[in-house]
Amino acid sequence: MNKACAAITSFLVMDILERAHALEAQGRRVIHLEIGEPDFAPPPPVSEAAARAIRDGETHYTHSLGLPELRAAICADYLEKYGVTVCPDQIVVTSGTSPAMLLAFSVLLGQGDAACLTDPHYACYPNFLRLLGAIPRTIPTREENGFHFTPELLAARLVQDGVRASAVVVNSPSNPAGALMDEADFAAVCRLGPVVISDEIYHGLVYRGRARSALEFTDNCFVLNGFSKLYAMTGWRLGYVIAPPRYVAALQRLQQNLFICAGSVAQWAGLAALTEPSVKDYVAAMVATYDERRTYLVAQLRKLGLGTRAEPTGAFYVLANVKHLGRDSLSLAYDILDKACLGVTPGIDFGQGAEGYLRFSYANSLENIEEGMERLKKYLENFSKE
């Protein structure tokens, strides 16, 4: 086996989910607070656009960079939301944001190159880097800062063992903590020199404050985004990367060889998501619902003694501190699943910095979250007696 492939670790949340499915196959009812997938249907105009594309025969290869209409709509979206001007030729539309990440990492990083990551971080970042022979340089961050970089912390680690980091990965709002990066820190991080790779997939899912794009602070950045989270289009597999012009030709060659193009029907659906007026109202209602769930979940976890120093104000996650329970997060997550039929994600999935934490997703109905908290309360009452 390829050594790089052998070094890839499991995505533990998927292991938990598969165990949950096995319990459900036995007839047990599991409350799913582990998986980060919207429980909403896509906005109706999105599905209607997909059906129309199929009827009209728009089912063939598109331009490798993506439909010109969709790339223009992405540019308009970034201009409206962030006041930044992007050229359609800077955009590569991909089959999900993960392929966008793979393309960006591939053109920037090779054998022995280093990329700085927060610890904790999205679970897949280091595995993508290891596959390329690059070095994930994980930097411990602080809970009270939402587990984000500060410029001082990052500057002190840009050079290590004589190797200067080629890239810095930021994710705001973040997975797993659901926190926004401080605007001044974000701007300062973008001025430190390395290329910034900004994962903006949770933009739009913000309940307090405002998400900032790296493009507001620097042109020396790659922006990763997509339609899965904000538009509830996970299965449609549609994302994109916005890149500095000097990298686009290389990105396009990789896209042509690895993926040819993103799915045509999904692209027409994505165009509707960005341009149909009624979609904004639909999304606004979703965000309001998430906020209601967020408020409830944070309050209930704190009542149970599973608090967090930085209140999550974006995405749909709470990273709760469970260190006082004295169990490693993976065995604790499995124990909660087996005894309470409640799916949660072990913090260790997101790096050593999240060991002693559990991630709870509120991408589920308020009724299910309420039942999940009741189950957790009973679990913790029994736990204290063991």
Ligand SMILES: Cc1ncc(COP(=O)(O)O)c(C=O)c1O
Second form
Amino acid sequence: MNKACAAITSFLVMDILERAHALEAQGRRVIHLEIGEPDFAPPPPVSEAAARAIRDGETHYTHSLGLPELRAAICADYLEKYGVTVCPDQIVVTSGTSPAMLLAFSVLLGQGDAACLTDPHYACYPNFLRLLGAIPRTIPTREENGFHFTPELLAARLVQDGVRASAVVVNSPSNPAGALMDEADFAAVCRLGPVVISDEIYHGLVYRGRARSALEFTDNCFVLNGFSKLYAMTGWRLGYVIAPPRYVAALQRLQQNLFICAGSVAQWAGLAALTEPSVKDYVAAMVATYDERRTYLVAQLRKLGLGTRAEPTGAFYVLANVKHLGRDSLSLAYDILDKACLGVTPGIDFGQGAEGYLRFSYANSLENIEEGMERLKKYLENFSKE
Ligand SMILES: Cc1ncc(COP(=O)(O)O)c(C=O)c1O
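Structure of the form predicted together with the named molecule, given the form predicted alone:
In what comes next, the whole complex appears, and the chain from above leads the way.
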């Protein structure tokens, strides 16, 4: 086997989810607080646009960069939200944010190149890098500082063993900590030199403060974004990368060879998500609901003695400290699943810096979160008796 492939680790949350499905197949009812997948249906105009596209025969390959209408709508969205002007020719529409990540990492990073990322970080970043022979250089962030990433932390790790990092990955709001980067810190990170890869997939899911786009601070950046989270479109597989113009031809060649284009039906649906006026209200209602769940979940976890020193203010995750239980996060997550039928994600999925933590997703109904907390309470009572 290709050595780089052999080094790829499991996306642990998927392993947990699959075990949860096996329990469900045995007739047990599992509460899912592990998976970062909105429980909402997509806004109705999205599904209507998809049905229309199928009916109208919009089912062929599209332009490899994506439908011109969709790319124009993405530009309009970035102009409206961040006041930045990007050209449709800088955008490659992809089948989810994950392929956008693969394309961006591939054109930027090769054998031996280092990319800085926070620890904790989104589980898949290091694996994408390892596949390319690049080196993930992790930068520890701390719970007491809300897992915030700062220019000082980056500056201290920019050069290591004489190798200067080629890129820095920023994810604000972040998975798994729900941390929103301070505006001045984000601007300073963008000034430090290496090209910024800004994963903006949780933009819009912000409950306090405002998410900034890297494009507000620098042109030397790749923006990754997608429709999975904000528009509850995980299964539709639609995302995009906005790249500096000089990289677009290379990105396009990769897209043509690896994927040809993103799915046509999903692209028409994505266009509706960005342009149908009623979608804004639908999204605002989802965000208000997430916020309600967030407030409840953080309070309950604290009551149960699971530390969340800094309040998460974005995405739909709480990273809770369980170090006092004295057990590694992976075996703890499986034990909670097996004994309490509650799915949670082990911190170790997100790097060494999240060992001793569990991630709880509040992309589930308040009712289910309440039930999940009840189960966790009972589990912890028995845990202390063991
Ligand atoms: C930070 C981050 N980036 C990217 C992705 C991948 O999203 P997509 O479904 O668009 O491939 C996820 C999914 O959980 C994520 O958390």
